[in-house]
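Take a look at this one chain, the form predicted on its own, written out in structure tokens.
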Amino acid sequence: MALDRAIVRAPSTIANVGPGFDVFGIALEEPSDRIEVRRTSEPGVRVESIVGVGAYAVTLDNTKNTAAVAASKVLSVAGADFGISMRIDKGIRPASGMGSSGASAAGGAYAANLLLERPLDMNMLISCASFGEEASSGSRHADNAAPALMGGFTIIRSNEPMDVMRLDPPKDLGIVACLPEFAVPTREARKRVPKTVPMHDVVHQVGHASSLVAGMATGDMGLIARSLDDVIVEPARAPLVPFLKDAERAAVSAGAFASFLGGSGPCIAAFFDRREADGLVIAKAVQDFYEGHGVECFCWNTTWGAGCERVMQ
């Protein structure tokens, strides 16, 4: 039976996760945003009221919110005949590199979807969430949209028709989201991706994508460590957050197994096997070295997490 009102939870994510640009992404436990929405008689999407982490940045206009955008496409691909208000608590933090636009508009998509008589299947789903991207970033793009709506690691085989897969991560893969205070929208972000590149280079990613995919596949840490290496987005993307490598650095020399650019940065994140290493080591090793350049850096220590979620009350 179709709901009235529901209050949805959408996580952070982790889009491209190393030589996976577009492809892959990763939601985390925490942090996440909430999204409130209430069927209403009048037709579209309304944003009522934004508040959280960032909120002055996110915009009330409902062409351009990537949740209402997103809750708009659901209704209107689903040929709905109500409207929705809506309540967005930011708790991501635009420009982060942590999918604060994708768990908007995963959590928009979501949340309209159980208003609904006849519920859109989860491609259906990712691909409504997919405009609210487009709205944000000018480009449709689901690599944050579908591991916030799916949970796991997921590889977007194929964006039109959307094709997307989930698997479940080693159930002790460990992660540390650093946050250092930059912002990098992912707007210009994109600008820097090559336009082309040498064949080596590709044939480079292929390889460490598929045997990430094969690692995620069979719990193999070692074999994600080894393939996590990105020759082609992240060196352009670089400039974009200063004292990247060094900080990577500083993660593995804490205990991660691997660190690299989350999304379009400036996040930094680094996998770790819970069995052998402590986060909050690795956290404090990354914030002690931004601190010590005289940059804030926030860190959660955490792991790999649920898609969107209905919160009961």
Given for the second form:
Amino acid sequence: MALDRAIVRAPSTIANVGPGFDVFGIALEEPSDRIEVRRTSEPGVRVESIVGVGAYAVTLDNTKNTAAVAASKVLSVAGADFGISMRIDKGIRPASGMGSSGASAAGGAYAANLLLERPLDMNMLISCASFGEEASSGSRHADNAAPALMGGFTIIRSNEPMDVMRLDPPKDLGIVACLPEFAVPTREARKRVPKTVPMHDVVHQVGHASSLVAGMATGDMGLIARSLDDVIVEPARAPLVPFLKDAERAAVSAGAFASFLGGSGPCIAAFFDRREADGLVIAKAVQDFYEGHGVECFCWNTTWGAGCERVMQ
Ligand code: HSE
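Form predicted on its own done, so how does the form predicted together with ligand HSE look?
Then the entire complex follows, led off by the chain already shown.
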């Protein structure tokens, strides 16, 4: 029987994952957004309420709200004869580099598809969600929405047509995501991306991106560690995140095998082997480092996780 109401959990994600600007993403087990949708007889999508962290920074305007734009796209692609009212509970702070808008866009698209009895496939849902990202950041990148929908580690081969692959990262891959109290809007961070790139940097990046995929596919954490190096985008954005390199060094000194800028920042992501290192120690090292500079920093000690899913309450 068709659903009249559904609640969806949409996970945070780390986009880029080192060398894969706009291509790679990984879903985190926590934090996440929750989106509740109800079928309405009037057409279109109405955002009833937004609560949670950073809710004040998220618009109710259904032409600009990422979840509403993504859900509207799904309704229109599927030719739905009903509308949706939506309540959003933000667990992911906007402008964090942890895929806040991507999670809401993915959750909105996924929830609309549930009410429609799932007519759209994953690539189509990711494409619809990318319109939500565009409403928020001005760019239709899908490297947060893709892992938020599919879970695991995702690779966007092509945006047009959308073609995304998913891999299971190694089961012992731990992830610490640290959020110093700076806000870096993706729209601003994208202005820092270089327009031209020297060929030797392209060669470096392609080599590292390729070996990162091989490391994820074979579960080789040593190879993942050696591959997490971005010589193009992170250096250009580093000035937006005070103490970025020092914070990454603090994570590695505390046991992470690599640390890098999460998405467009300011999230500092650290990967570690859960059999060998303690995520709480890594998190505390980054937190202590920032607090020593008078900056509050909240960290999640987590791992990779599943994509959007229906929850019962
Ligand atoms: N790939 C995007 C960027 C992700 O780096 O701008 C934004 O979180």
